[in-house]
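The chain below stands alone and is given in structure tokens; this is the form predicted alone.
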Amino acid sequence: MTPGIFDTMTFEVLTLFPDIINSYLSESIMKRAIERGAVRVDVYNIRDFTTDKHRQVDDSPYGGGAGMVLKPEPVYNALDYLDRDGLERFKVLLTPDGRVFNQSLAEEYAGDRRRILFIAGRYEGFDERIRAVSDEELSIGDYVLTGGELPALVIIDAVTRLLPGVLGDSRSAEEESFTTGLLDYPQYTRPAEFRGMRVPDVLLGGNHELIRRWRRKEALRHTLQRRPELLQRVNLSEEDNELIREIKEEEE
């Protein structure tokens, strides 16, 4: 069922480089989600909200220092323009020192937010007064990027995948890494044997219960080996604990 207009998740992006956003949105799952009306993305060029003839969006920092700083005026002007429609929007400032985005937050946004606006900074940073307009500050990891466009796209993509009707099979989102709190189990497709590497027999046998158990066990194995700290956040069942014991015995 195609979502109606009142079900559409709307994202808005303030950026100095709209083409970065629009290029990604014109491909694959995001393109189909927009065409189906599940999501809408409106992109605004911060430079369009400058008031000087040079359309200047940045300036050198007070006190000296390297690089240029994003000015507050064009950002505030853009928000004043958008807020004239009277619609409620959740404003997110993308910054390395923000709250780290994860799957739980993606689920929260997909369930509770209908209109999210991202402010994508550039250069050496942004004027501190821009923080005052945000409802939340987000980061996608402990590293520095050239600008906020990639973080905006990461968050938009992660949230969009969780919306009804976006993925062809609703189980896809439910079974992916981090959705269950664990890393994903290994996936295989044809051919059954390739260059001496064979698909596990259990996946070829057609016994759905054995397949389910194998997949859970391998998800636990991957998590134990690669991200063991994730297990501290998962409510493990009695079966999970049994599978973990089996995994440790096998490895010993």
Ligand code: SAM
Given for the second form:
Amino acid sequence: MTPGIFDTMTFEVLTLFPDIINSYLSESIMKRAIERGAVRVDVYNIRDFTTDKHRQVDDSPYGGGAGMVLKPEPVYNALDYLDRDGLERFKVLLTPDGRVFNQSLAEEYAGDRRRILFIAGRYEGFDERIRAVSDEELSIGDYVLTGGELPALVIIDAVTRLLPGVLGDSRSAEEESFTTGLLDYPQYTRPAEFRGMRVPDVLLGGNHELIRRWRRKEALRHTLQRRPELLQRVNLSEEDNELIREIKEEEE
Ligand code: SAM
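Could you drop in the structure for the form predicted in complex with ligand SAM? We only have the form predicted alone so far.
Zooming out: every chain and molecule, the one shown earlier first.
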């Protein structure tokens, strides 16, 4: 089902640092998307679901070793509390060993999911038993960050910009890198010449068909040069194959 503009998508984030999330949401496109009702983001502090006097959320690892581990109880308590509303929520655990998030998954989430909850880890990671609550484990790439807040924001941002009515011009999302299967074509704005670098003449000429062809060719060139493996998943048209031949001839 493709959601309509008034079909609000809800994100929930369990974190130890709600301000990190809220700060990003209070600016620019995310702020406007929330104001327009396209998305709603509810942030919960895991520490609020502790039951001990010291509100402890972490503890040392069994078996010894460096750092601390996020305890299971506060996370399970938070989920018990949220699940009392009986609403269906898709639970995503953020972890470097998860499935790597990409644009196809952003599109899938934007189309299919109405309520996604993220669990942001911290410290050396989380108690292994927390994995049992999640529907999906996601990573945003092969590197280790300090916590799951940036990964949650990366995913929320990438999904939100695909929702109807969020970007001023829906073509903006449709033409972006990865959505078409290709990397984006180069963009220019005024001035027409800057420090000896000129904007390609075709973009100044106003011939829409020539501009379309040039953009497609440059998107193909970019992809061939930077991420050739992406081309294997694109259904290339006859025109694309002709443009690729031209690019190869130009580069010989
Ligand atoms: N010891 C863990 C490991 O080696 O996999 C790393 C823990 S990391 C310092 C703390 C938390 O940050 C993780 O539990 C996870 O929630 C989040 N995190 C860090 N890098 C991430 C990534 N690439 N994708 C998603 N979440 C990440």
